[in-house]
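Listed next as structure tokens is one chain, alone, in the form predicted on its own.
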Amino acid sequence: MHWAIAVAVVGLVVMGWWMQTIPKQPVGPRADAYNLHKSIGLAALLLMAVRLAWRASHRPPELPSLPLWQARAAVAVHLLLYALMFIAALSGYLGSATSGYPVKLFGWVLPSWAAAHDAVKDACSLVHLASNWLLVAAIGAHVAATIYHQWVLRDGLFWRMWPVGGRLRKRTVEARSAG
């Protein structure tokens, strides 16, 4: 789920910036891009909820021996990533729900539960934008730490994120020990 969510979130950020450049006229291409963005965002939100439930019932693997500040930074960045992904997704959905336009999930119109409310929509848009900028920074910190562990420390931590991570991590550590 890590990689599915990562691809979805990075794709949503890129798409969110790109769709701002689509001309407002004719309406169709811009509306289609926004609806696809919303659909992928809702699917990512569902995946994030499943991942959070799974994480709540399964302890993460123990961190390798790290300085205390690095261990605390790792936990903080992960919590920040989760929080910002949920804030971005929920603010986007709430902004859409109060926009006065129907919210579509891959073409299906979802039931409307909120009336159009410009002030709420505008506040949600601001939260959505700010949380996404912070999310980009948190993703950058996460990727930088991953690169640091893989190519500077060479501690095999990188491979824990891959589906076949245990086997690849073991090979990496063994190769480093032999070399």
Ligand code: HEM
Contents of the next structure:
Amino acid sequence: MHWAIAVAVVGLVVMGWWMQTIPKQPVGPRADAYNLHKSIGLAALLLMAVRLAWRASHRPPELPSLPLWQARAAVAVHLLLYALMFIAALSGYLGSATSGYPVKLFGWVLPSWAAAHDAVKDACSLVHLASNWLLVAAIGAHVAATIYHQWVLRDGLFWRMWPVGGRLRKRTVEARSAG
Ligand code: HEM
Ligand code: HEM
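Could you switch over to the form predicted in complex with the ligand, since the one displayed so far is the form predicted on its own?
Then the entire complex follows, led off by the chain already shown.
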């Protein structure tokens, strides 16, 4: 779930910027790109909800021994990533639901429950924009920390996020001790 959401979120950020450069005329290509962005964003939101439920009911393995500030920073950035992912996806959806255009999930028109409301739509767009910038910054810190663990500390922490990670991590730590 981590990697599926990571690919979706990075793709959505790139797509979000790119789709706004598509000319408004003719209408088709821009609308298609917006609809695809919304569909992938909603699918990611569903996956995030499943992930959150899974995470709440499953304890992750203990962190390796780290200086206290690093352990705290890791937890803080992870919480921030979870919060920003949800804020970005929900603000995107609420903005679209109040835009007056139908919201489609891969072609299937979702029930419309809100009337068009410009002020709400604009506020959601602002939250979407701000949360996306913060998300990009948090992902940058997150990936930089992973690179630091993998290539500087060489503690194999990266493998914690993979299904057979325990074995790969042990191999990395043994290779480091041997070399
Ligand atoms: C985690 C999920 C999402 C990410 C990372 C994401 C990312 C982005 C980015 C980077 C932009 C361009 C910057 C901006 O103008 O805000 C954008 C624009 C946009 N996104 Fe998303 N998005 C997500 C989910 C959604 C969802 C679920 C919807 C609607 C159902 C949506 C609808 C829009 C719309 C309509 C725009 C055009 C600008 C606006 O009207 O606010 N997005 N998105
Ligand atoms: C190339 C990109 C990425 C790499 C290399 C990466 C790597 C990792 C690693 C190694 C961990 C495990 C940390 C630990 O040992 O506890 C982790 C956790 C996490 N990652 Fe990523 N990540 C990437 C992209 C992303 C993206 C794009 C997001 C979200 C937008 C994200 C969200 C998270 C969250 C929320 C956790 C905490 C998981 C939990 O404990 O519940 N990651 N990541």
